[in-house]
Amino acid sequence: MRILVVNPNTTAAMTEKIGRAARAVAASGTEIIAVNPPDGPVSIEGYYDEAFSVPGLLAEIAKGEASGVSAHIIACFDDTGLEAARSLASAPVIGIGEAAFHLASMLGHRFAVVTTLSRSIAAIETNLLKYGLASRCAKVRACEVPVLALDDPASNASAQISAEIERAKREDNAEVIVLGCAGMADLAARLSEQHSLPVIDGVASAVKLAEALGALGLKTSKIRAYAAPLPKTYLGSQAPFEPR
């Protein structure tokens, strides 16, 4: 089995920290291809990011689609371009903060995300709004903490998301802690044995669903809303992507 994960953003450290995470939980069979665009933004912090990330991703699915991979990851916990990537391909698609979320609702009743800035936490909202998973996270907080802080030695990262899985886990009753950021992926074991409870990382978890779903033999719906898009023209800087 091959399974491409994609990051998002252009960061080729964060990209090779991500796929260090996917191969430490990979099956023996299971080859890990991390990926990401050249072009874009260096990191997702909100909605503007977001945007102009989205096309290089899917650029990305594509040519993983294309050499027939059996299942492709999303590496940003805002899912970006999910739906976009899930239309194109024909292989399952699983964004990480899905991936996480759904594992975090069978370990405990009430679940928790800790993720990097404010900002990011109306689109994880949304998203659990849409996933039909609200009702079950207690609370969205961030410890404050830029993504790209995360690689960087000299910063008390991981003293702040420690600070406020604690919180998380004193205010908010939470039973289970899901990491809001792909960047954050090595540090869910030992921040799970500090704090005697799960910590879940979403790497690690849409490794193993998309094992599942290979295993399975299943690939995404084609019938309705991930069809394929209509052939049309598209113009310009844009036209590379045009559906045919």
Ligand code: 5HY
Given for the second form:
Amino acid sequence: MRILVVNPNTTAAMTEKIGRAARAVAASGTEIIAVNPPDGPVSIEGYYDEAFSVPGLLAEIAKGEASGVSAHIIACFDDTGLEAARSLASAPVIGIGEAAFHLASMLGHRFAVVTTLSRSIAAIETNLLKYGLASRCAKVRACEVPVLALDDPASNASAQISAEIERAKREDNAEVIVLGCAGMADLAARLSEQHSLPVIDGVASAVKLAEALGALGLKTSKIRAYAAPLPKTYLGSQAPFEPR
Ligand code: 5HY
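Can you switch from the form predicted alone and show the form predicted in complex with this ligand instead?
Everything in the complex follows now, all chains and molecules, and the chain you saw is the first one.
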């Protein structure tokens, strides 16, 4: 099976890290195609960045559809553009946030999320409500490390994430931790060992769920919510996105 993994930001090094994390857990028969759009924000930190990442994301999803992938993964923890992508695609579309929340909810009574900046917390809390899992999340926390600083050894990112995990265990009674950024994908195993509790990475979670859906031959329902977009004119620079 072939799974498309789209990093909606435009930082190729982060796409490569995401691709490595996906391939590390993919089954032997699964090909991971990791891409990012050429245009858009270098990182997604809040609603404005999110809005401008969606056109590029959808263009990559359209290419994946044309090439017949078995599933799509949106590798941004805010699950940016998830509903639009599901409307566009026939193959299943999985957001790494939603995937991680569901797996975490099967491993403990309450989980906590540790994301990057405080400005990202609202979108994650909104998604938890949308997915019906807000009651299982004790708290969404931020380690105050910018997305692109996750790869900078001088940023002390791992120590800041660790400190937030300890606060979540102590103050939130969290039994499971969800890492709230695709750029944290390489940290889950070590943090789980260090803090003696499950630490969930959304990229790995999404790959295994995508394989499950693909193996079962299950696809997104195209009646009502995620029905194909109605044919209509899109003017100007958005003409290439025109539903036909
Ligand atoms: C992500 N931003 O996973 C989100 C996380 C965040 O560029 N990739 C990004 O901090 O909102």
